[in-house]
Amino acid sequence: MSNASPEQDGGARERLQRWLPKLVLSPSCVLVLFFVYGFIAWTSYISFSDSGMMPDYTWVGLHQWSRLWTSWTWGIALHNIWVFGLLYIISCIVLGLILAILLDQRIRAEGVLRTIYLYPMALSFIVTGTAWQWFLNPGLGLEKTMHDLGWQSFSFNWLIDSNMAIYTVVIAAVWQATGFVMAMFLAGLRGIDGEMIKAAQIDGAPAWKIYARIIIPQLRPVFLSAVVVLAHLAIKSFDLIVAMTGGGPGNATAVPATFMYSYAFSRNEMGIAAASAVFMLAVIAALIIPYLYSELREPRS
C-alpha cells in the first residue's frame, strides 16, 4: 500500500501534467536544433572557410564572399531573381485581388470556381515546371499545336529565347500562386464590415470609389502577408526553374538557388555555394522576422 497522502498524489499528478508536454516535445526540439539550426551554423562557418570540393575548416575570412560578389554568374542570378520576383509578386497580387473581388459578388458556382483557381497550388513546383515546359516547348506544345491547326506563322519560342525565358518562368509561377493569393484576399473581403459599404452605397458612392477608399485600404494586412509569402516563394523557386528550364538557355534563368546548387554539386566550390546560401537565408529572415514581429507582438494598450 502507498503511504503517500492525497495531497502528495495530487501534487505529483500536477507536476506530471505540467512536464509531460515538454517531455513529449523535447526529442523533436533537439532534432530541429541539430538538423536545422546546427546545419545553418555549419553552413555559415563554411562560407568563411577555404572549402572546395570537400569541407576545409581553414578560416579565410571574407575570401569566399569576395569571390561570390565578383562572379558575373552571381550578378546574372541576382538580376534574374529581381525581375522574376517583382513580376511574380505584382502579377499574383493584381490577379488574385481581381479574382477575389469577382468571387465576392456571390456568383453562382463560386465553390467550383474557387476550387479550380486553388487547384494549381496543390501541385508541386516540379509538376508545374514540367507541365509548362511541355506546353511552351516549340516542338511539343502550343506552337506545334497551332502549326498543326494550320496557323503556320504562329511563333512562341520564349522558352528557348535567352531574352524571354525568364518570363515563361514568371507565367508558370503566377499560374500556380494566383489562386492562393485570391483565397487570402477573399477571406479579407469577407471579413470587412458590411455596414460601412452599405453606408457608402446609400450616400451614392460609385463602386470603384468604395473599393479604392474603403475596401482595399482595409486589406493592408492581407497585402503584407501576400508580399511576404510570395517573396519567400520567389527566393525558393529552385525546383520550378530546374524542372522548366534548368537555369537556361545558358544562364538566362539562373537564380541564387540554382547558382548555389551548381557551385556546390557541379563546380565543387562549396565555400562560394555556402556564402550564396547564407545570403538567401539572410534575405528571407529580413522579410519574415519583421513580419512575425508585427503579427505576434501584443497590441498596445
The other form holds:
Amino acid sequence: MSNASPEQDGGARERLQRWLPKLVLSPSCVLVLFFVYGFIAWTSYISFSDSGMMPDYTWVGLHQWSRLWTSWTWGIALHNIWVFGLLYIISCIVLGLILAILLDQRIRAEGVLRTIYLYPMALSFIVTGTAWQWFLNPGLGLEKTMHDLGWQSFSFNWLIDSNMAIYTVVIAAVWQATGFVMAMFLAGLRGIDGEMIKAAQIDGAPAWKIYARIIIPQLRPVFLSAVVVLAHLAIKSFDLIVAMTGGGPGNATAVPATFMYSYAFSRNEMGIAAASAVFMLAVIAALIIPYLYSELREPRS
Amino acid sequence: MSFLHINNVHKRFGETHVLKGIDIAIEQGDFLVLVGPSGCGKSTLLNMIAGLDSISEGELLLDGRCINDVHPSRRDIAMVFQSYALYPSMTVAGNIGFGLEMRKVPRKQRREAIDRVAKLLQIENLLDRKPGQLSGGQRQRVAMGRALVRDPQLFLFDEPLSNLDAKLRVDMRTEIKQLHQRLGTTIVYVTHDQIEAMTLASRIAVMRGGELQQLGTPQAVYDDPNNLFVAGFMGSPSMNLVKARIVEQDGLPVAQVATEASTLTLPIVRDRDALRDWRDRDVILGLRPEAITDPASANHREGNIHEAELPVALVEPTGADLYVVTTLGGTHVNARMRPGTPLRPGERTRFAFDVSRMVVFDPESERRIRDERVAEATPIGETA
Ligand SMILES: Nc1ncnc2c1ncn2[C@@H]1O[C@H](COP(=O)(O)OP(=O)(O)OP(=O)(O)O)[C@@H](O)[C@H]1O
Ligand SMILES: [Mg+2]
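Please supply the coordinates for the form predicted in complex with the partner chain, as a counterpart to the form predicted alone shown previously.
Okay, now the whole complex, with that chain kicking things off.
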C-alpha cells in the first residue's frame, strides 16, 4: 500500500499537465463560444420569433423568413449584391492579374509600384468609401475640378444616378482590393519555375501563349483563393456602401448588409433583419467552410 | 567546317565577366560534355547555345550558320532541363507534343510522333497522366521525349540526372548513351559529375571560372591533363599530386621524391625533352592511383615499371580494389592494388610505379610540362 502513493502522485501531476493548457485556454474558449456562437444561435432564434423593435421570444415559425423573401427591398438588395459581387470579383481578378503580369516583367521600381498598388488595402472600407464619395461627388470632386479647369460640359454624376450608383461602389471596391489580388498573383507568378518558361520558348510558344497555356493554368489555387476572399468581402461590404451612398439614392445601392442594418435599427423589424443576417451567414459559410477545409487538409495529403 | 562551332564566346552580366572567350568545335554525332565546378559557367554557355541568354561577344555557328541572333525556337535545338520543366497542367502526351503543336503540326502527325517517342522511351502507358503523377525517373523520360519528338539537329542537356537517386542515375546514364549511339544525334551535355562525363562523352570540355581548361576525348583529358586543375578534377579517387625535384642522373632527368625515411628516385620517360630544362627545380608529379600498384598487377608489357619498397600508412578495401596509402613528398598517396593483398599499416611493401603514365606540372603556373611535339592528345605508352 505504501508504494502506491508516489504512483498516485505521478498520475496526478500527469493529469494536471494534461489539463493545464486546457484550463488556461478555457476562458477565451468560453468567451468565443458565448459571443460568437451564442449570438449566432440567438440571432437564428430571433429569426423565427415575432421580434420587432425589441426581442420578443414568441415562436412564429417561418413567418419572418417568408416576409423577408416577399420583401421588395430584399429583392433589390439581392440583385445589387449579385451585380456588385460579380463585377467586383471579375474586375479585381482581371485587373490584378494584368498588373501582376506587367510587374513580373522585371521592371525597374517594382518595389515602389507594388507598395503603391497594395496600399489601398491598408485603408479601412470607411475611409475608402468617404474618399471616393468626395471624389465622385459632382459638387466636390472630379466633376467640379473639371469644370474649374474650364471643361464645362464634363459630367460624371453616377454617384447620384440611381441606375449607375452601384457601379461607383464597384469602382471604389475594385480600387481597394485590386492591389491585394495583384500581390497574390505576383506571388504565384514568382513561384513558377523559370526553366519551364525557357522550355516553352524553345518549344516555340509566343509570350501570350506561354501565359495562357502554361502559367495561368498553374495559378488555379490563386484564382480560388482570390474568389473566396473577394466573395466574402463583397458580402461583408457594409461600411463601404454606408460611407459612399448610404444605400441610396433610394434603394439603388442597398445590399443585404445595409438591408439588415436598416431593418434592425431604423425600421424596427428585428425578426426580418435576423433572418437576413442568418441568410448571409449561411452564404458565407457555404463559401468559406469548404475552402478552409480543403486548404487545411492539403498539407497532409 | 565543324558542326557546332563556339568561337571566342564571351558572356558578361553587367560588370561580371562570366565566360571569358570559349572556343569549342565539335562534329556531327559528337557527345560533348561540359564539366567544371559549380558556378564556372556551364549552364550559361548552354543557355547561350539554346538562345536563352544573349551572346556578349563572339560567334556561335551551327552547321555553318551563325545563330547568334536566331530565336531559340528557330535554332533547331531541343533542351532537357535539370528540373525537367514539364508543364504541370498538361498530360504527358500534351507535354511531348507541345513543341509540335506550336509549330502547327497537324494533330494526326503529332499523335504519330508522340507515339513513336513514347515507344522509344517506354512511356506509352503514361501518356494520359499529368506530370504530378509521375516518379522522378518517369519525369526524366518525359523531358527527354519532349526533346526527342522534334528530331532537332542538336540536343542540350543541363544536368539532367542530378535530381535522380544514385541507382536510377546510373540506369538513365546507360540509357542516354544507348540513345545517342542508336540515333547518332549531336549532344551538348552539362554535368559536374566527372564519372558521367567520362562514361558519356566523346569529347569533354573542362571549364573553370569561365575559361576552357581542356577540350579532348575522355581518355586524353584523363591521361594527358593540361594543368593541375584538370588533373585533380577528373577521376575518382583523384590523381595523386606529389612534390618532387628534377635532377640529372647519367645525363637524363629523373624526379626525386621525399619518402618518410629516404628519397625515391623515379625515372622520367614522358616529356623528357621539356623536363631537361627543369634540372634542379621543384615540380609536381601527377600519378593516377592505378599507376601505382603491387608488382604482380603492374602492366609490365605496356608500362615502364619502377619498383620501390615503401611503408604502408593506411589500407582501404573497397571490394573491387584495395587502396593502399603511403606518404610521398609529404602527402598521402593512393595506390590501387589487387584486393586480398595481405597488408597492414606500418608494414613495408613493394610499390610498382608506372612511370610511363607520370605527368609533371609547373608548381607556379600549374601548367603541364610537356614536349612540344606531343602536345596533342597522346595515347598512353607512345612516349615510353
Ligand atoms: N543573370 C545573371 N546575372 C549575374 N550573374 C549571373 C547570372 N546568371 C549566372 N550568373 C553567374 O554566372 C556564373 C556562372 O553561372 P552558371 O549558372 O553558368 O554556373 P554553372 O557552371 O552552371 O554552375 P552549376 O554547376 O552550379 O549549375 C555564376 O558565377 C553566376 O553567379
Ligand atoms: Mg548549372
